[in-house]
Amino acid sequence: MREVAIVSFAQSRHARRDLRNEVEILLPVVQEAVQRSGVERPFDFTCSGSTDFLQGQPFAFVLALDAAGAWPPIAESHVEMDGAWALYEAWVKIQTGQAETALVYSFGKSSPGDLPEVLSRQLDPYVVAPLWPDSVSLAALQARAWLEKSGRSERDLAAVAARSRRDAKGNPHATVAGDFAIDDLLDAPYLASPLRKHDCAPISDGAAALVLVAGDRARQVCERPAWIRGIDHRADLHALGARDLTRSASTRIAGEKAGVARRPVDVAELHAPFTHQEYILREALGLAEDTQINPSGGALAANPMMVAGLIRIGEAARRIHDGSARRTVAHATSGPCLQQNLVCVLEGE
């Protein structure tokens, strides 16, 4: 397997209501991450993740290449998906002597609409689809049977949220960060029991960003690159009946397959949208009770669609890269309930 690092990642404020549109927003996010890898344009291969569902026009995707620069020619690809399956398909491309060099880019902007209904057309279209059930409604379900099953209870939820909004303060990407009580985060109404507010992550516009770089020049231009020792992703029955919901077995299967338990793990980014979602992901990964969890706040304080599970392979990499841990895990996924998952292990030299 060819060695493969991420030399450079950056993102945008994500907030609740951006008024640029989506190629104001990337811009300035695609500057900065080529500035700090220090390898000169163009990328032998450009992927981005986004969806059209979000811009309400087919092929809106093409428009995010006056960010990225078009011009020389480039080879360019695209996905459907949360940008962390764009980074799959630029590593897969480096893999196979294709490309030295590699761009990938997200971005989303979900305040313009109804974003639990339009997650909604991710369901069966012929039983499921129809009825509407929104994102939050389905995640709902999904907590109640995995508080029944596992004793915990809502207070155990809300410390979620009260810790990952507490660990967001020193994240100025942010939607949301701040010192919440509890106590206080308990006396909010249901959205959907038993999920409150804060139990869900907020609606953010924003874009992400990173380079990949392969083999020795990767070392030439970056001090402390963080090279991709496994990656995998797996994706579970869509239909939601036919799983059991309170487990992840897809995520398990992954992070088996990227080599998660094979070394301690300092930090790991969980892609969790809800706060039930993070105890899920922990047992399917197996992680130990000492492994800092998404200490950038993770979904629950910056949740850009398309963009949020990127971010968790970025924030990873970005512990790599300033020395503050020598092994991470990153976390990606997709789909209602935890369907799909991508899982990415990260380590300095």
Partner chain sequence: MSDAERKPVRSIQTPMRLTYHYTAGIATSRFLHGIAEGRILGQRCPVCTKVYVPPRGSCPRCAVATEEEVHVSDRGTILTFAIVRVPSENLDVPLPFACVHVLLDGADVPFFSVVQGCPLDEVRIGMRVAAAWVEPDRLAPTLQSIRWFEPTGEPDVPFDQLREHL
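Right, the form predicted alone is done; let's see the coordinates for the form predicted together with its partner chain.
A lone chain is what you will see next.
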């Protein structure tokens, strides 16, 4: 396996509604990631993740290439997925020997549409999508089943929200941050029982970018490269009724393949857009009690669609870059109720 490291990461300030176009949001973020990487353009490979459904603008990912430095014509690719899967494609490209450096970015502008309604369009188009089940209602089905099975309470869910928002006070990119008393959170009305507003990730517009470099070149450009020591992604069945919603088999297997349990984990950045999902993911990854979860505030603090998974990887890398952690785990999810999951293990030297 070829050694590949994340050498730089940058993200936007994730606003509830950003009036800039996707290039205006993305360009300063890409510039920052490129500048910090110490790698000169052009990159051997460029890969992005986004979906046009969010902003209702066809081929937005082609327009976004204006931010990547796509002239003279570059080798690039795009996934209709969270940017974490764009990173996976870039990592594979480097493994094949076709690239030594790669730029990975993603952007998501959810504010032009009604996000929970838009997300219902990813479901089975013949028998499920015509019923318009929105993303919050589906997550609530999962939350109810999980609460019943685990014996946990809505107070446990609110505790995740309160901790995430408190930690996000130290994250200048967050959409939601602050001190909230659990009792106050529990006084709020339900959006879809048992979920309240604090149980659901905020809707955010934003972008993120990072740079991958292979082997010794990574050591040359970066003081503490964040080495990708394991990465894997798996999908559960798409039919929600055919799954055990209270656990995440795809996360468990991806975590095993990525080698999460081989050594202790200092920090885990888990992409849990709903509070109960953090518990499901912790269990699936077998994380120890002393592993710090989502010091950035996680997706509950900022959730730009198609970006929040890549941000988890970037945040996990950042802890290694700044020397505050030696081994971190990042997780990204896609689809309803944690349908598809990617796990990435990062280590310093």
